[in-house]
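This document opens with one chain alone, in structure tokens, the form predicted alone.
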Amino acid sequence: MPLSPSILSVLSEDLLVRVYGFLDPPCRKKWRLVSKEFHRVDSLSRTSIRILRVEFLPALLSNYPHLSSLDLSVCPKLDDDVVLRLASYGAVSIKSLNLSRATALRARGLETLARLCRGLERVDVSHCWGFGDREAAALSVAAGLREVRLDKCLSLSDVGLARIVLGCSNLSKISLKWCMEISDLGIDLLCKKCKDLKSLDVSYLKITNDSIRSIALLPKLEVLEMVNCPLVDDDGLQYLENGCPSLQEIDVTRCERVSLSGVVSIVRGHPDLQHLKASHCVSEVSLSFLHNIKALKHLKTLWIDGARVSDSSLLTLSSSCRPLTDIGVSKCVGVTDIGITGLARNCINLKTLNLACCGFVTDAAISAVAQSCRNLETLKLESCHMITEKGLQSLGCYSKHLQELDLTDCYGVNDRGLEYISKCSNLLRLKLGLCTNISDKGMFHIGSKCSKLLELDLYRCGGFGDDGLAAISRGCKSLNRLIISYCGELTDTGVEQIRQLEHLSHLELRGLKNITGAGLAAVACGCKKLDYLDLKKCENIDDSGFWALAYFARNLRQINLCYCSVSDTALCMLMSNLSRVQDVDLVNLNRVTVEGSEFALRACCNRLKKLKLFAPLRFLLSSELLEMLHARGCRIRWD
């Protein structure tokens, strides 16, 4: 009897493409396995891809002809030779290229990529330790660049920045965070040549007021990030008062020479400012500040963490800035229930509230926030020791949109409190570190009702054990980040249940002395997506666990084995088999010899980017190996 045609066969390609557009990434993976037609729709519709193994790149570029965004940041073996081989396949239509942490890529490879991707508009080379002036000159070949991210390119100087600026004059966004060799000279040239800049990040640079004077001349600048610029003071910020007419967002957090006077000058000159971040530089919220901030009718974000704030000041502030959706008052002296209650009643559209280390805030304030701010999504209450189950009850009743809750070091949180929190069914991130009064009972509530949870932090929560962890593993199937370090009651029985978390990518088991190789083997077998694993001070894991890890955990990129009982053989097998590992901590491995360390490092030296080793090994490992690691762009920290 002939098979009847599938109902899907009557759907046109246009309809299938529209359906495909509504799917999230995990569903799209399943979609392309259904049929050849579905696979073809996926091939024609996909515009972005993240490559894990660079050897598959030519085939993927061929299969997905409409790719515009390519992420190579997790490819462990990306270097100039690989790029030169790719060039033989011809030009590609990539507009966005992520090369973050591609430490082995040098000028020759970068220039090849820039010429290969003719329509390139966005490049990220952040955390590339070897990126210097020659590499900047190579990148400048891509004249159409509009966005460049250069965070922590420590070898980049004003000369290299000048090459990028002169070659890519249409830049609209650039980030120079932690580029410590950049000075006023480079910033001045950038501002003169790139008049279309809309976003600029100069955080942590040792620039002076002269740079701020140059920045103030940018007519289209909308976002200025200058966190922890130690040489900029109030005089520098005064240049901004009459400059940057399009400015909408500024961050002067931890600029130690900036005071309230400088912040006021920014406020005074930009009535359309929407985001003001001045944490840990404003000592006190004064009448002058309150008077000027009234003019900011569109202010949505205000961070004044670390300032002295009275209840009356907070009430005046909130009544003047009713559109606020994000406010940070962590570590603010003087914050009490009166001020927070007034804030909640005035700013009913709040989505993010940071009250960390506000020790005088009690359940009354949290109840007021929960009842008034029904759209609250993020609430940070770290070290608010007066919060108890009563405040959490209000959150459970009214905060139905809550996605992130930080209760770290809130020792008033107990099992009843977790029962109330579990009613926040949209919770995605929950931090309970150092909450010592919770037990398995509380974990049952979280596991049974918070099925959408993505991140859970239980650092040093010594009151819960195997049954609680099993409940979390059964109920929170979407977890991708789990921290259970120093939870001393946990054994193999509980840890083995983690294997049910198929989406888990980040796992911290530090200091769990009761787990053995059997527990680790179960985790390795079940959590195939694991890319970060912390096993520091897990002293009772034997080689059987490490063998299983070497065989099953092929996606691991970062691992901490400090103080573990791994042997020479197991370590060599790990470093050889984990083909994507890039960041390894290997301090105080008592069962590993110098020869074992040498062999293990040789097995993975062509893909390591960061390495932490026991200090005496600096004089015991071969100079050839160390030179090889350095040539590949690996940064070694000797501990």
Given for the second form:
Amino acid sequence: MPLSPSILSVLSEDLLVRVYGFLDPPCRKKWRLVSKEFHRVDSLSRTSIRILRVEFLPALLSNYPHLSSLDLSVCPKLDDDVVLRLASYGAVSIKSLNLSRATALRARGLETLARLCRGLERVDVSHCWGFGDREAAALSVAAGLREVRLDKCLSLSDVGLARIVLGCSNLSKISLKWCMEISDLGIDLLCKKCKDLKSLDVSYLKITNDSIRSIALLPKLEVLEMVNCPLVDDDGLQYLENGCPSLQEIDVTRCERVSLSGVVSIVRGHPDLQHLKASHCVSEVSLSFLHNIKALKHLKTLWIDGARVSDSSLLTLSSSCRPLTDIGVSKCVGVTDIGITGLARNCINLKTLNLACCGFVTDAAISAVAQSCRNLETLKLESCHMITEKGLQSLGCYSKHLQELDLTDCYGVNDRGLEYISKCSNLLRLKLGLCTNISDKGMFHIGSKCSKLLELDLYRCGGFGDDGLAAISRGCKSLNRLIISYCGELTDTGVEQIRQLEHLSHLELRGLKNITGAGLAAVACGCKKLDYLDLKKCENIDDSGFWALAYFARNLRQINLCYCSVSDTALCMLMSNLSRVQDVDLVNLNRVTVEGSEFALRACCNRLKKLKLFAPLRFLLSSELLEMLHARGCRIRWD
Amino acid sequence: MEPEDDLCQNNWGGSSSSSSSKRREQVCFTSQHKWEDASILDYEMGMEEEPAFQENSNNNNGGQVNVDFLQGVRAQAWDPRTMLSNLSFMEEKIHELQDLVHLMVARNGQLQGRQEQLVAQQQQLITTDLTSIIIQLISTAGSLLPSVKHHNMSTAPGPFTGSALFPYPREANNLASQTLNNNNNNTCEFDLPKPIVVEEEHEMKDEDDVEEGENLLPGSYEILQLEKEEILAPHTHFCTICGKGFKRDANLRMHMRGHGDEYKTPAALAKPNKEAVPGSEPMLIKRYSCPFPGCKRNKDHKKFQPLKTILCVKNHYKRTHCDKSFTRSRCHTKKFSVIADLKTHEKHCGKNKWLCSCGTTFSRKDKLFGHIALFQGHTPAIPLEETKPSAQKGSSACENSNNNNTGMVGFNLGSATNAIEEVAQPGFMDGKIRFEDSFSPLSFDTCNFGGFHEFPRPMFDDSESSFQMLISSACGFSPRNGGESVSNTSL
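Beyond the form predicted alone, can we have the form predicted in complex with the partner chain?
In what comes next, the whole complex appears, and the chain from above leads the way.
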């Protein structure tokens, strides 16, 4: 026993807890491996957890007694039986529960969970397509609920919503996006019973102006999202002019029948509005709009994508709304350098600027933005064909805080441009899709300087090869999302380098004809966190690659194998070994027989949630397999 | 409700001829009651028709209504003086009403929803006024035509006789509330206990396809009698070329087009009997007889009553002389021989499907939601459906896949029998990379965690599941099958 009483032993437990509090998640993982004491501190202090495998749920619940937030959204095999067995553990202190995509969880399990977590305040059951009225009734047992996300609960009707509304009257936040069965009656009841509602999302619902009238009576509503409500028109928005006194944020993007006058009526009624998102419903920025928007002294976000905006109106707009930090003018007709330059001079606090598809914007405007708006964090320049390295030079010089840059389809971007961009050392997300003029040289610059990069999109960048990818793999160690689909020059030599990226979780290798099993094996061995893998049309990968994948990529959750030459055995191995796999695309597999598919699917049918299959298989696969998949909450798309 | 009654009465009380007209009304209604009682159903039907009637009477105060109504006042002698006073009273009344409506129109712009109650009251007032005017008009008109043939009355107890009853306060009230209702939600459904009545009415229809006492002289019409087989045949129109049967002649004609161009001419496609009409002599009226001997509708019966159309024959025959083969799927109590009857029944029977936790049922969702919004502690009930084969089936299925490992062994090249058990063996691949970690089942947050070794994996193993019994039945996944595919697909 090396008796060197380390400095750590003099630290008392509460001090350790304080130190622990300053650590970020990766460090905490290392922390708990230091000693028993440290481990104890970790188990006592940890409040939130995201579980990858449901088998460990009971153990983790007893190990971390103070958990308040539990995320089960990526757990396969989560079903009623699992939850019912948890019931014996007694009550837990969990306040926030994420059950997104837990499609196999039904009313029985939900009710058990709701009873188990006494103080439950937040629940996310989004994308559970089987979540219906019965499940809603089960959930309503948790009377203390304050926030509920019900996005895309396709079977939920007004009756189910009424159960939740009546069971949990303290609701302050609810999202009903894509709950297509919800009608005016449900929304009306919600607004009558939950007067404390602060945030409401009714996007994509078939609700009419009647619902908006009910919503307008909510005294505390701050955020209203109503993207693409096709039946709501300007008359509906007029109810909002006199209602919802606390409204701060509204999103009426793509509401077909809403026009400028509706937006103006909202603006008139709410001088304290901070975020106004009216993309693709305003056709033109008129004088009355400009006049009214002057009154919004606190406006921070303004999205008017798709509108006709002249330079003069953009100037007026920016001079009256100087505190703006986020402006979206993508696909706006009439936006030129003059307008953008004026905007940049007036709104110097700008953090996010979306100029996608504004074809007349040139380097001059980008330079002006870079020089005036020093806090710029996000810049979207998709399809701005006139951007060249000159514009990017000033970005590299001045925009030191730039985190996200979208240059998709800007064919003026070349290696010199990338050299300038690489000076933005804080860059986290870079999109260079369809930029065919960049080569290995440009990649070296990115790889050598942008070490913080999290996401890199090189979709169809045909100009760079293995050396470029190697440079990226060496330099951008924290990458967790990499897209190199259809980069035809890449071969095994380059792809093998990807294994250096330990944090990689999302990898798209679509259409890389030159890579073989060896390349895939190297990737599978190195990238242990791989969660999403797209191998569509990688025709030359042989079984050795898939075997490796089956053995090493234990965290793979989503895989696309369309047009791959995978054999029956390899497919079965993959499907049975990948214990977290949940979303699989298996179309056009030439070497796989019907029996092979049947076996493979049987091996993983208890964890699949989404599946894409070749249409004729619908009649060739055994019916009990299909029933089984359906019963476990798996959706099958026949292609 | 009461105040409105009073309102109605008061209006009349205020008129000059109030007492007389009131008395007259009572007379007429008691007289009407004699035959009204016999057909309460019609009376109920009348209630259904009320909105239409009201519209009607608003436009032209009279029409068929007074034709029906005047039967009730046939006993009244015609008195020109009463008539004149009645007319002047009505004129006065209409002017009053006109002024009131003018006023309301003028104020409508400002009111806009703020004083909905006031508006509603005004509407009630107008409705009652209008009602009183209509009644007055009807009774006045009735006195003009002193003699009406008695049998007309019995042949046509049309729906409007019922609605003519509405001078009874209750009726007037209903009318008022219904108009209100209409104004509020632009729908024409009322919350009256109607459905049951309508249903009974359909029961009655069994015997009443043709109105009783259609006084056709025997011999003035041609009697046709279809055979039983003909009546029960699903198709009545057959293609002469290919023999395909159709329910409708029009469909047959459409079908015939496929047999050649000669059937595509406008003449061939036109309705056949339309050409016959402009012929010289009017066709002899056709009536039908039921082939069932001893039936009242059979032509040999003493009191033979013919059936009007082929459809009547079909429905009559099925309803009276056939088994009731259509059963109600939900309540299993009622049987029908005509499918249309079943559908009608289902429309009304399954209507109250919106259920509240308090046990109240509603025909419409919005009524249920209104109820819920009004009362504390009431929630919509979710009907108990057949239990879905959800997780149970699924778990038995997944267990099945686990238990079938033996079948899969050969398939997995014998190397990873336990592949599905997720404890794959290290050393299978001659990997150049260290892979002990990756094989560890402990991948919570992808960080290996010594402490978790103490939790044995089979914590969630399905072996102790109660679904073991189901395996063999739930899935016909036999090892033999597996063996076959191995041979098919082995490398």
